[in-house]
Each structure stands twice: as structure tokens, then as C-alpha cells.
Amino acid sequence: MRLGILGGTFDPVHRGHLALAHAACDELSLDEVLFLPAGQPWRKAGRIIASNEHRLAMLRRALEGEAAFPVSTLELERPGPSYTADTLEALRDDRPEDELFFLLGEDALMDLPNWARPQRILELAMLAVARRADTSPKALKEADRHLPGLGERVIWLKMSAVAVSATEIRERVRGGQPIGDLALATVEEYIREQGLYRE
């Protein structure tokens, strides 16, 4: 099997975030994109989170009806903060023979070589990156500079740049402005129902 994997923190789920998985499943002709939701994404310590339960809600919510996109809780049952290594060597011992690509945007890609054992991730799975335009030549070479071999694993997708954040997303909500189309109506209800990113 071809599997995707697409991790992170979902406070909310957004639009962005299944137009990578739609177009990694397309491009690569991947059988299923897994969402992985962070237990303790430990690149955002400090950060207040939306609990477990409400991130999993919306994304369950955010994917009724596509059958190709399953959500694991493997990083949200794990005690400890959540490092992608460990998830893709978990992954990797439970289906050794599935072909594993990690989604990620290309900022996350910059910032690569800094995550704990970016050289195992390399060495687990294929990168499929969605590009963002403000991204210059020059940082990939940097980043590359510092985690030899990372252009080598990287496979460029196609799709358009989508023009959203969870931050953004947030931020309308605090100031009681509407999502609008960031991200799906059931996941804006759920929001709206549960009183999230009100303070």
C-alpha cells in the first residue's frame, strides 16, 4: 500500500489541510492519507492547544464520507511529547510493507532540520511537499545545507497554494468574525457549539 501521512496539530482542521491530503492522494496515487493528530506537539510547547478530544472531534467531523482518509491516535495515546520519528518507526514496524510519504507544507520542510532525528524521517519515508510562494530557492538550499540528502527526498506536489491557517481561523473566531470558507461547516458548528478560541 502507498500511505500518506499527514500530521499535526488540527486546532482547527482547515481546508489546507485536505486539499494536501486530496492532492498527495491524486499526484501519488497514494491508497490512503492517515491524519495524525499531536499528542503534545513539542514545537509549539508554551502554546495553548485545544484538548485531544475536541481536535479529534473536528477532524472526525472534518472527514465523514472520505473513505481514503482514516485518523490515527497513535501520537494522541503516546505519553510525551509527539516526535514524527518515532510515529513513522511505529508506523513503519506495524505495516513494514507499505510505502510511507510524509505531507508537509513547505515552511515545515525549512524548519525540517531541526526536529529531533530529521535524518531518520528521511530515512523512513519520501517527503511530498506542498510549495508556498513566498519560499525562496535560497532556504531549501540552507535547509538542505544543514540536513544533507533532504532534496533527495523530496517529491514536489503540484497544487495551488491555499491561503489559510489555523491561526487565522482562530483569530476570526476570538473576534467574533465568521470562518467563512477555511474550513468546513461542520467543523465552524462544532467550534461554535463547543465555545472554542473564544479567549
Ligand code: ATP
The other form holds:
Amino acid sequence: MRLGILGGTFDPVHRGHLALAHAACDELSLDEVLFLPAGQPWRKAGRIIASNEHRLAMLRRALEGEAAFPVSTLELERPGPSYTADTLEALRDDRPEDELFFLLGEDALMDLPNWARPQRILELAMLAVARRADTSPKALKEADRHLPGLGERVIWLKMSAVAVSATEIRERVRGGQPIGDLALATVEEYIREQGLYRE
Ligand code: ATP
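Follow the form predicted on its own with the form predicted together with adenosine-5'-triphosphate (ATP), if you could.
Below is the entire complex, every chain and molecule, led by the chain shown above.
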């Protein structure tokens, strides 16, 4: 199987995540995209993050009816920081026949040299990368310099940038503004019901 893997904080899941998964599926003929919410998103340490239960519940709502987009709780169940290298090794051991494609936005790609065992990530998966609205091409060169071989493992997706971030959604909720079409209606409803992101 050609397996896409989309790891994230998903606080909350939004249209950008779904667009990324759909684009990768179409452009790279993936059979599935596995959504993997991080248990301890250590690159976002110091920030208050909604509980595992809330982030998982929102993901399940957003992916209802998307048969090719299963959710894995692997990182939620694993104690300690959620390192992508550990996750990819676990998936590779579990499904040795599968070809792995790690999906990410350009912002995460720039940060990848700072992740745990980044070279191992490059060995285990190709990187399918989506542009984000506000990153500069210079930053990628910089990342490649810090992690040799990075550029050769990158497949740029043709999808145009989707200007949505979880940060913007949280800010809108905090400011009492509607989320509009940044997230699915079912996710917006959950945020409202549970009183998330108000402060
Ligand atoms: P935050 O604003 O809280 O930092 P985020 O919107 O970037 O969050 P994450 O859950 O951290 O969302 O993202 C998970 C993965 O999805 C990352 O690789 C990120 O780059 C990618 N991603 C998020 N939003 C988009 C988007 N609009 N277009 C393409 N990729 C995206």
C-alpha cells in the first residue's frame, strides 16, 4: 500500500489539513492517509493545548465518512514526546510492505532539521510537502543546509496554498468571531459545545 501519514497537533483540525490529505492522495495515488494526532507535541511546548480527548473527538468528526482517512492513536498512547522518527519506525515494523509518505506543510519542513533524528525520517519516508501562505523559498535552502539530503526526499504538491491555520481559528474563537469555513461545521459545533479556546 502507498500510505500517507499526516501528523499534527490538530488543535483543531481544519480545512488546510483536509486539503493536504486530499491533494496528496490524488497527486501521489495514495491508498490511505493516516491521521496521527501528537500526544506531546514537543515543538509546541509552553503553549496550552486542548486535551487528547478533545483533539481526537474533533478529528473523528472531521473525518467521518472519509473512508481513506483513518485516525491512529499511536502517538496519543505512547508516553513521552511524540517523535516522528519513532512513529515512522513503528509503522514500518508494523507494515513492512508499505511505502511511506510523510505529509507536511512547508512550515513544518523548515523546522524538520530541529526534530529528533531527522536523518532517520528521511530514510523511512518520502516527504510530500504543501506550500503555506507565508513562507519564503530562502528558508528551504537554509533547512537543506542543516539537513543534507532533505531536498532530494521532498515531493512538492501542486495544490495551491490554503490560508488556514489552527492558530487563526483559536484566535477567532477567543475574539468571539465566527470561524466561517476555516473548519468543518461539525468541528465548529464541537468547539462551541465544549467551550474550547475561549481563553
Ligand atoms: P498551529 O497554527 O496551531 O501551529 P497548524 O494549523 O499549523 O497549527 P498542525 O496541526 O500543527 O496545524 O499541522 C499539522 C501538519 O499540517 C503540519 O505539517 C502543517 O504544516 C500542516 N498544515 C497545517 N495547516 C496547513 C495548511 N493550511 N496547508 C498545508 N498544510 C498545513
